[in-house]
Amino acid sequence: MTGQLDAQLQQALADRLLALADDEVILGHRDAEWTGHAPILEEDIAIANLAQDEIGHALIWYQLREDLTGRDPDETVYFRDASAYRNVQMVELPKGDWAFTMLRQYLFDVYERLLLDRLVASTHAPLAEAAAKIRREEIYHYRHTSTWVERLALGTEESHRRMQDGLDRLWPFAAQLFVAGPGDGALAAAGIFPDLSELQQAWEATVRPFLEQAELTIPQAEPLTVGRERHTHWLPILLGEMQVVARVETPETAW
């Protein structure tokens, strides 16, 4: 499907691209909060690069959405309130300790790696091309964070406790990654975007054995299945920090 999308599919794709981009930009902001505070110097550089990658991936998704809607990426990021954001709650939670950050990144990286593996076969050529570009960097992210999760989970008693605490908190939030929006069924039927229920099955088939091998216990907590329009009280605080410089000036200001 390389031609013009009909109005329904165009709106559905724009909504899904906004969700993808918002996930990345908010997660990138949280990761960037570790710059200068990571446990070792090498990781200080690595987490800064990872944050930059996530924000760069967000820009790719925002630009694809701009092609459909005409909405400028900078305006989209810096001049929307929290109620208009469509990221999952997992990425807006405070950065916590290093175990929490690495585990959150791992859970998200597995989701994104599996998603990108499917998007490269999308019938919408611009989406497939963007996914192929992003996938190369996400392979590194996945290897990096999975190594840290295993290292901490199988490390000391204290590092294992922190990793288990992080999993207990994050596991219910991860389910929101797979909550379908109103137009996702039409996108899946058209081969534009994968079916999220199938993606969740693949995600769990990857994540569960890995965590269990790392001697972590999968929580039995109720999964978060609310829509992406619902947020925690942490998102307005994060956006207040992220948007403050841009909002000092008018949107038309050029630096």
The other form holds:
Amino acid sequence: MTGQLDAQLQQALADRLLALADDEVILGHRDAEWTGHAPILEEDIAIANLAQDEIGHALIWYQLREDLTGRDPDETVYFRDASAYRNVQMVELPKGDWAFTMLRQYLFDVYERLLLDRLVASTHAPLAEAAAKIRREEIYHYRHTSTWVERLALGTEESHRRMQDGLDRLWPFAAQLFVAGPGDGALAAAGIFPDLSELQQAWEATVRPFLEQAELTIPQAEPLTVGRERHTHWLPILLGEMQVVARVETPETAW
Amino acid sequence: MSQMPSQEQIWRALQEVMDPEIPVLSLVDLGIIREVKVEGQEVTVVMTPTFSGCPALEAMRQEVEEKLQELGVPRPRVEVVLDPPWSSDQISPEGRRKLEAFGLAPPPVHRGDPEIMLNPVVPCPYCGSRRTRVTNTFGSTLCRAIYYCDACQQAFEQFKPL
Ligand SMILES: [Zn+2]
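Form predicted in complex with its partner chain structure, per the form predicted alone context:
The complete assembly is shown below, putting the previous chain first.
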């Protein structure tokens, strides 16, 4: 099925694309906050690259959504308030320390890699094509962040403690990546977007043994299962900074 | 009705449009021009991005349009496609030579093998030694990694395999 989607599936897909794009643009913004502040020069360069990649991926998803809805990507990013954003809370949390940043990126990278592995078989051709494009770049992310998580977790007493603190904080939030929205069942049934509970199983089967061999303890906390319309107070603060230039700009502004 | 350039003329002209981040490499060398279509007064160039977050794409698109206008195409079209995804394997042999002369190690041909992508042997573009090691898989642009040559003790950049 590569042709027309019915109105209901089209709406469901537009909603899902917004979720994908918002996750990447907000995570990319948080990563970009390290530019000029990372622990060492090499990592400053690396995190700036990761941020740029994530924002580039966000643009691809926003453009696919634009094809369905006519909504301009810049308008969508710079002129929506927090209540209209559909990212998970995990990506909007403040950047924290380096352990927190690398762990958040790692947990997201595994999710993204497994998702893309499935999306390349989507029955909606534009989605499958975009996934094939993005998947190649993710290979570098995954290697980088998994190396850091392992190295810090098995490093000094302090680096281990910081990584464990990061995991204690992030683990319940990560579950929200797999919370289905109202249209996701129909998308999965049509083979357009993968089933999120199967994706969650695959994600846990990857991250759990990895974290455990890095001598981290997976917390027993209650998972976050609220919908993507719910946000922490950190998102409006982030958006205030991210959107200010676009919002004060007038049509006459010359760069 | 003005005379439209031939496909061949357009391909030749696109050889003069350089990648803004690697000014010795043309868009044709880079392998991102997929198709040139001339249908009556309609001229369309189909291109594909290298890395999807590449900020140079918009600049390259404009330069292609300007180049076509120089050739007398009144309203050139540039279409961007993602499928099939670009790979660094598509950089031409000529492009690889130009990269090396520029001091940027060309990417290994990997045919999708992640082992070759992630752990390539990268000869030094200055002295040719294979005693080199990666110091950062991320570099000054999305498409570059940073290496060090233990033979001539020079840091150098590699065009990253994708
Ligand atoms: Zn050398």
